[in-house]
Amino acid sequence: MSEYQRAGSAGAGPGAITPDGCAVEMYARMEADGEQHIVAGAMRAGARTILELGAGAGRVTHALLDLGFEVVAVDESPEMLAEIRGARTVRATIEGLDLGERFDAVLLASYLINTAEPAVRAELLRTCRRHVKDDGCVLIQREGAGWNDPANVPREHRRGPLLIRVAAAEPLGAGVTSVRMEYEFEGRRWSQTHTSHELDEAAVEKALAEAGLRLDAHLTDDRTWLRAVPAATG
């Protein structure tokens, strides 16, 4: 049994625990859930180049290189991108990355954009816009309205073999939650917690444009995906 905690994050089960809890072997085994055709039908034609913030262990990376997109894979668990094949990977915080460069798309899933500090969620934003290509689209993945909702908790569903359940959702004021997850998976089993912030639409797009972005679609029907793209200057 390994455990990592961290402020508002914790995580335990077998196997490596990274700083905000989540369960490396467990993620290892998961597959994307469709989220590849949802950023590659999003993206403009002939656009290739991929940047993928906080990709984890590579369960979108690996299905977006199938779909023949070239990823530059970035996340600060070196266990976690020890089992990404194929992508380009970097080892960093989202926060503050500058790697010189910029991408037709940018990658920020995973309900990223709902942390619970509004100063890291400006810093997350604010490294897309460096990144994407004045042409280029910020897609974002972020959690529908009433996710956390402790009366819709506990709650579970399964994923193939892996069993996700949302088990315990705690307010914590200002629109904040504690969320406790728990996974199972062929006889394992990791929790994990984290703090959440629900976000409404005038929210979402206060902060895409404070960083410079500008909501342009939503992308799925029940808008927890959605394209920014850079704001318009002078």
Ligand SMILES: C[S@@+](CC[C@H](N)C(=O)[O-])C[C@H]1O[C@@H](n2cnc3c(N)ncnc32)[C@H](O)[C@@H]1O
Given for the second form:
Amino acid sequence: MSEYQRAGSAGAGPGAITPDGCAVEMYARMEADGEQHIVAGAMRAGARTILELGAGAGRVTHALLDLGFEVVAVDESPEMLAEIRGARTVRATIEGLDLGERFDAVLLASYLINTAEPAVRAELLRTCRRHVKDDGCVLIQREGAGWNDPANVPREHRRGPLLIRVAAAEPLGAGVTSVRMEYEFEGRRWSQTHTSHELDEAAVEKALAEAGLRLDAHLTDDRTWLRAVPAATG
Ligand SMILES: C[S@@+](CC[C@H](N)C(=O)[O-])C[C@H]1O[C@@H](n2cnc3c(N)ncnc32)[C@H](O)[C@@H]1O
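Given the form predicted alone above, I would also like to look at the protein as it appears in the form predicted together with the ligand.
Following is the full complex, with the preceding chain placed first.
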């Protein structure tokens, strides 16, 4: 068990579990699913440095290193970071992080922007803004529309050897849903519960603007990957 737990989050299954309910053993065995190409395609030519927030066990980090990027990987879970090879790691919460450095790209993936707590979302985006170069970009992955609609649950899909099941979705009001995920991998099972706030376009743009960022482009047809850039000042 981690020493603290994030509100609305819980995880169960073999091995270490992070404060947001993720299973370290499972993430350590998963491979990137093309995220590295979305990131590489969104950065300007010649850009090399990436700050990856919530890097986990390096699933995407390692794929970005293989493409020649320099990555600083941040996570609050020391067990996750212990799995990362070849990148500088920083154990920290994203909220309030200030490394005193700026990067060509800041990556906020894994739907962290969908946190049910607006104050946390604001902090996450402020950290992105603090660490991005003036000509750099912030790359964000958010949940798709209707993903947590109870009408679409349960559902499951396979990613290689991993079975991913959205087992339950319970609306809690004010756009927030408690979601229970189940995973099966190499004969082992994990579950994770987290709360999620669905963000429409206007909500994303408002949250970005409050952090001094502006939406620059959608990077995928399903509009789950976004590129934001520093907003003009003055
Ligand atoms: C769902 S996992 C995804 C890991 C990785 N991005 C991937 O795609 O494989 C989310 C990770 O973010 C970390 N995390 C979540 N919220 C965080 C926060 N506010 N500060 C630091 N780490 C956080 C968790 O510890 C976990 O390792």
